[in-house]
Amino acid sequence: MEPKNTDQIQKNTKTQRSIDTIDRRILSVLTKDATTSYAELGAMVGLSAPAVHERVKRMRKAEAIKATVVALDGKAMGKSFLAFIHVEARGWGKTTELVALGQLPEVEEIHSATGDTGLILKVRTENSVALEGFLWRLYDIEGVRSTKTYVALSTYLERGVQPEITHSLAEGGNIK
C-alpha cells in the first residue's frame, strides 16, 4: 500500500486562547526583566514553574511575545541625540525607499500616521551633525515634500508595549 500524502491536512491545533489575567501578570514581570526564571515567575503568580513555562511557550507560539531582546542605552551606544521626524511625502508616503530607511541602525521606529504627516520616524544619532546627514539622505528620496523634526531634550519614560489595560480609558465619559 502506497503512503498517503498528508502535507495538506491541517494539523490538530488548539484553539488560540486570549491573554488572561495570569498571562498579563507574567508578561508584566517579563517586560521589566526577561531573565526572570520560570520558578520566580511561578512564585509571583501562584503557578508552578512548568505551568508558567507552558504559558510562555503558548504566548510565543501565538506571537503575543514577539521576541526576547536586550534594551540598550542610547548614550552608552554613542547615540544620545533622539529625534522624531514627521515626513510628508507624495501619496501616503509608504514608498519602498522610505521604508528601506529602517535598515539604518539609527532608525528605531517607522509608523504610518494620520493627520498632516504620512510617516513618523524615531531616529537616534550621535549628534546634530549626524541628524542633519540623516535629513539630507531623507530629502534625497523621491516624493519627500517636507519634514517636521522634534528633538527630545529629556526622556522620562521609554518602554515597549505593556500587558496591562486601563479599562476606564475606553468606558467613555471623558468629557469634562
Second form
There are 2 protein chains.
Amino acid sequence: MEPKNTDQIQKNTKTQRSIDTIDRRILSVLTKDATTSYAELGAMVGLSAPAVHERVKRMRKAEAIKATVVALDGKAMGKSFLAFIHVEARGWGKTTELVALGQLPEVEEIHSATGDTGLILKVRTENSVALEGFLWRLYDIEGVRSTKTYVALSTYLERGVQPEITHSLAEGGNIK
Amino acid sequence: MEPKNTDQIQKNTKTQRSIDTIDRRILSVLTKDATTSYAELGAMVGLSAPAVHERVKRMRKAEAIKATVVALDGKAMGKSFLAFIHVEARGWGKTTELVALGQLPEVEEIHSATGDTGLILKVRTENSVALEGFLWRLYDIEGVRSTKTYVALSTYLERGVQPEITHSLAEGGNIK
DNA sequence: GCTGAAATTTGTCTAGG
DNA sequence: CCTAGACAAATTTCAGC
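Having displayed the form predicted on its own, please output the structure of the form predicted in complex with the DNA.
In what comes next, the whole complex appears, and the chain from above leads the way.
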C-alpha cells in the first residue's frame, strides 16, 4: 500500500520522537530542581501529571536525560581549589593512561582538544599543594610533554547542559 | 513568650556538623544516581532510612548539596559542539557585562582565572557556526581584547564535584 | 543521633474516552 | 493526550532510647 493520504502530518519515526518545546520546558525546570513533582511540572507546561511522566520516562530511556544526580558544593567537600590543566602529550596513544586519571575524584572532566594542547582537564583539589601533587603525578605519565594550569579564582557560573536553544545568537540581540 | 526552660542543652553551633565518612559514602552514590531510595542508601552504609534521610536533609540545608538536578545529553539537546574560551579583557570592572553572558543557555561555566587569560568560559553550541556567532557577540563587549578557543573533540569524562578525597595524591600510588 | 513503626504524599500503571 | 482510579513505594514525622 502506498500512503497517499495527506494526513501523515505526524513524522512518525515513532520510536524516536524528537525533543519538542514542551520537553525543553520540562527539562529546563528539572535541570534546576529535579525534585519537582510531576503534578507541578504538569501545571507549569499545561499537561497532566501522567503525560509529563510519560515524556520524562521517554527521555530517560532515550538517554536525553542521562541521570538524576545531586550537585555538591566544592568548598563543603573540602575542595576549594579549581583548575583547568591543558596537557600537551607527545605521541597519541598514551591517551588511555591519561584517561585513567578519571579514576581520581579530583578529576571532573577530561576532553581531548584542538589548539596547542592535546587534553583539557578540570581538576578540583583541597588546595594548591594537592594540585601540585596532582601535577607531579601527571608528569609521571609517559608522553606528557608540558602542562599549562589555569586556576579559577572565582566561579560565577557552573551548571550542566541547558535544554534551551538560542536562535538568534548571531543577530546581536541585547542580553541586558 | 520567654523561653524559661533550662533544657537548652543543644549547642546552637551544632547546626554546623561537618561531613563525615558516612556522609561522603552517601553522597558518592547520590552523585551517580539521586533516585536511589533512602532505604537502599541505608542498606549500603548500615543505617536506617530515616537516619539517611536526616543526614541528606541536613546537607541540603547546609548547602553541601546545592541541588538535585537532571544531567542532560548535549547531543540529544542539539548541542554537539563544546568549547572552552579563554577571554582576555582590558580593564577589570567590565566583568559584570561578561558575567551577564551566563544568561545565554550556551554558556555553562564562567570562571575568572589566573594565567594569561582573564576569564574562562565553557560554551556548548549546536555547531561551529553557532560558536562563531557567540564569539562575535563576545567581541562586541567593550574591553574584550582577545580570545583563545579550545574545541573539545571528544569528552572522556564529565561530572560534578566528587565527595571522595584522595589522601595520598603526592605519594605516587598507582592508578592502574 | 539512631531506631522502628505509622502516617502522608508521590510515583507509577491501567483502563476508558 | 486527558481523566480517574488504584496500588505500590517512597518520603516524612514521631515517640522512645
